[in-house]
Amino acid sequence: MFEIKSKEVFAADIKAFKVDAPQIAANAKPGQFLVVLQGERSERVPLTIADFDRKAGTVTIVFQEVGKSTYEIGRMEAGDRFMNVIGPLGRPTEIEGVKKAVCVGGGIGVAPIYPIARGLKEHGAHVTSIIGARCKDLLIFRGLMEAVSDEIIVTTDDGSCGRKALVTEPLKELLEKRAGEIGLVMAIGPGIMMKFVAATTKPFGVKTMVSLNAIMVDATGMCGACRCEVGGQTKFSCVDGPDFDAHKVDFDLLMARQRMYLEEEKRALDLYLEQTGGRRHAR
């Protein structure tokens, strides 16, 4: 059993758990993910590893409560245990040999881009980070990102923290000044954000990678649920990714597949809340 050592609440529906998982922590690398199973009859939930501490034997996961399963997980507290945690899964982010990188994180995507920025910094890269959220209250991991970045740019949609802008605006300005110097742009966030990051970097010819948060079931490449189209070929984000060349990803197909079960998720959560007397978070 995998004990939750600590819980942090970033917003009403955004939580972070530090979980005791020594073997996963010992082998985890930036960009990889894991699957949590709350109980014997629970859904398998894939979550990117937001941090790992090899000495303490812990891994950190950050998630947003969207459907019934993540809502149930969000009710767990420090001292509770997951029945199983599987990982690390997926291919690690390629960070060696990069001299200058820009890490772009949007919304909850700031959490999984943190270990990538840290890994780049540890391998000697100059790291510029651009992190954004809808508002100040939804901006997460800012202090951690500052600690591993040579420079950091903060944006919010409403201007409540940092610059009032989308992350693509300062990214374009950086590229106009230093495109020839930047060896990698890494972006994690909502599909629409990653799509426009790719569109921003493409004219400059800068290598751009994204981490795809596709729907997964078994997370081992057997079910095919996480298939995506990259360069005209079908790929499985769980075993071929989750990192892919942003300029080759069919983002429209990705986002369409992400929306496939929204109604089912809503009905399942509504039924669960009706049965338990819980309340849906205001968005």
Contents of the next structure:
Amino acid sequence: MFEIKSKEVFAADIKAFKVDAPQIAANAKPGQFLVVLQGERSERVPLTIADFDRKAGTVTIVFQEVGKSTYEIGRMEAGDRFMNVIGPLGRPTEIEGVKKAVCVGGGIGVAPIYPIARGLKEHGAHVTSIIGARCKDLLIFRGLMEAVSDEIIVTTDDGSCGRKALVTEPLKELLEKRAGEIGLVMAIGPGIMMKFVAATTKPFGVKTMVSLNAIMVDATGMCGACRCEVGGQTKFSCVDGPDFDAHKVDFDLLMARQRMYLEEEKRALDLYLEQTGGRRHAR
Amino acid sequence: MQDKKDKGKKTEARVRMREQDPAERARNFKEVPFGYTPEDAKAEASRCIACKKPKCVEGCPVGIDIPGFIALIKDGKFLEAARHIKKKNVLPAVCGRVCPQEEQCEVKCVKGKKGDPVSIGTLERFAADYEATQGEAPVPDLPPPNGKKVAVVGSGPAGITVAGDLIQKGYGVTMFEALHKAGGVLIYGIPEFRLPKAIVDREVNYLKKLGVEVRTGEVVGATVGMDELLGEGGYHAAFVATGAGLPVFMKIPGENLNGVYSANEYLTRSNLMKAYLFPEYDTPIKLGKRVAVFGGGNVAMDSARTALRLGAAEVHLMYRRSKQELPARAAEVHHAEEEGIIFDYLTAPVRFNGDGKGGLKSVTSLRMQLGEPDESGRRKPVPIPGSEYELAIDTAVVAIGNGPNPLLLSATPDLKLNKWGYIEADPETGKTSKKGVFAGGDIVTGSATVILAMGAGRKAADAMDKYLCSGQW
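Could I have the structure of this protein in the form predicted together with the partner chain, to go alongside the form predicted alone above?
So here's everything in the complex, that chain up top.
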């Protein structure tokens, strides 16, 4: 188990694996995540499930290399095995009963929004997707998203693909045209993007959910590392979420907590690259 | 002869274990006491007067034949002593270290009336450690497999006990552990300096040798459902021992600032993930210079002493009552005091203050005084008006207890819960509201001790055996 069946490199720092994990694939639902452990000394890294194939018994994970753990995972190849892959964890996204949905994915967040868009589509919803990245090279899952969306809008910060805009611009236009019809806006991406998506949809009163990518340790409710504030209440992203009402989430707290170990992360990555002769990605 | 001399003269004072020097040990994660030498053990064992009706056994939740194993130690039959204990207790090396003997077996020891009670815990520890030095424990003769399968959910003390008992009765046993390493609280919760992880690994390996299948990283309620286990999984019964793993916070402002940890997270990072060896191990932990731990139990002591070993210059343990009411074991409090933990009694935090960048700067607390006894019988702390004061800290660890972990419970709605959210189970059998499912340990009682969880496991294993033999629920 936990063998990497295939590897896809989207960009120097963005990679995807299909991993053999039949039990997780059998039970996974859109919006859930898993935890990977590369080896005995590794961190437990939570990653949203970007796809699952019940027949083949595989799950897909997409990750960006930002710290030692993800750099190290990025060097794994097809045929290598994780020591452990644990999941599916978290509450699934509530997709039933939605007639019209907008799925907003930013950067690496396009990957986890994919199974949600697909799930919505399978449940009969009309799906409009807005996917964005900094530039064309960093835009992932476009073909997959097109296949499950009735309508797709692509944005890049530099205009190298699709519209030169942030995802919130077409979102706002869409809401201005037909906010009343939209039953759900689902957004996954960097904290700052989700914060602005929430600010964009709020005046329209459209139900908006976000999936929070907090720092976790056990990811099963035991430690509380992933706590966030939703409507003034402390919640655990791992067992109460990861999806929460975007209009109630304290995004500034989320982003501050994501920065908790910046110093340690830098130290570990510097040491790793020094020892293994690798180079830091430019971004 | 040493023995005779001891019998005559040294009956009152117990033989003490040698320990690492406090100043030195406060900076390393090695175990604090060194344990008995064989000579120490024989001398201490000879203090036991082998009562006809041993009170100590009554105090033991798993009913170890205490005078029996002590007599074997006295005669130098150390291996036999270890095996004698193991008939009743599958984890002697663990229990010898972390059981509160002072309120269980030792408190009943008649020697304690005039002097020190016999050091039953230390002798138990000695026997188990001695056995470990003699190579791998032999696997006892097991009955032929009876064709029935049992799922044990959780690999802490209760789960280990049930797995050990049932495999020796001929059942096929699979033990599921959500984390990537088996042992539960013995691995993630109790620090290395109090319970070396090699001991826990040894016990888990022994279970594997007996034939228990240990599946780590499988979350029952997520990776596989309870009904799935009992249905297509082919398990005839299940024992739920998932522990009390949901940290309780104090619900005061600033509690989500960076630098404020639950004890669960702090200890899990350090113990399970080995963050004290960062960056050799990948999981980081904040190395606070000024640390405050909130709470007064064993977990609070473990957290404070961990902070010191991670390099803190100053560690405060803040407790809202006074020293008398501390729920932690006296020995742990004594160790913490020796190592330089600063005990701030009669104080309760009201808010954490930030540094403006998301980090923790200080804690504001109120001084307390003790009022009338509350329902727990302890005197209730009452705030002194206008006594607010601020303590500069960069790390805080909240160790005020745990609630029931909701993961398996919410995925198994037909498992009836009590008013505190723990599983409702018969205290004598561990039977739950769901046919074929038994439960025990902290997920039934709320946070308690290793040995009580083992006691519950023992009773449940007997009841499961009865159920599986008779088919009568």
